[in-house]
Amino acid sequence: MGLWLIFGSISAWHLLEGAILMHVAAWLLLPVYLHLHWVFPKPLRLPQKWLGYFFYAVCLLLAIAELFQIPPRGLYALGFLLAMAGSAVLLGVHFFRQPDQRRDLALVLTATLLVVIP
C-alpha cells in the first residue's frame, strides 16, 4: 500500500513513470489484499492450493502488462476497487461467520476509520 501511496503522489508531475509504477503496484495489492484478509484474524476454509497461485499469477501478468502499456489506460482502478471492496466482504465475513473474533476485527475497523476519516 505504501508503495501504491508514493506511486500515486509522484504520477501528478510524471516523475520516474510513478503513474506506470502505481498502476503495477494496484495490481499486486489485489492478491495480497484478499490473503491477507482471508487468513486474518483466523483463516476460513481454505481453497485447493492451486487457486491460489493462479490467482496470484494472473495478478502477477497483469502488473507486468501495466509495465508495457498493454492494458486499458484505467484497468488498474477496477484491481483497486476488487482490492477494496473483496477485503471489505471478507472482513464482513470473518464478522459473521467467526464471533469469537469480532474484539479483533473492531480493533481493524477502528485503525481504518481513524486512516480514512482524516
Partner chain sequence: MKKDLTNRWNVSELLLSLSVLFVLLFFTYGIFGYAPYIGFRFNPPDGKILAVYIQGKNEPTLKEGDVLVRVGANSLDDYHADNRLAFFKGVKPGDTINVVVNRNGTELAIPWVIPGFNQLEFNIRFFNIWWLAYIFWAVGFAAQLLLRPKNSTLRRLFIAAFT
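Alright, leaving the form predicted on its own aside, put up the form predicted together with its partner chain.
Only one chain is given; partner chains and other molecules are left out.
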C-alpha cells in the first residue's frame, strides 16, 4: 500500500512514471491483499491450489500490460476496489467462520481504522 500511495500522490503530474506505476501497483496489490486476507488469521480452504497461481498470473499480466498502457484507462481502479472490497469480505468470512480468531480480527480492524480515519 505504501508504494501505491506514493505513486498515487505524484500521478496527477504524470511525472517520473508515477501514473503508470500507480496502475501497476494497483494490480499487484490485488492478489497480495486477497492472498493475505485468505490466509490470515487462519487459512481458509482453497478448492484448487492452481486457482491461486492463476489469479497471481492474471494480475501480473495486467500489471505488465499497464506498463504499455494497454488496459482501459480506469480499469486499475477496479483492481484496487476489488482488493479493498475483497479483503473486507474475506475478513467478514473469517469473522463468521472462525469465531476463535475474532480477537485477532478486531486488532486488524482497529489498525485499519487508525490508518484510514485520519
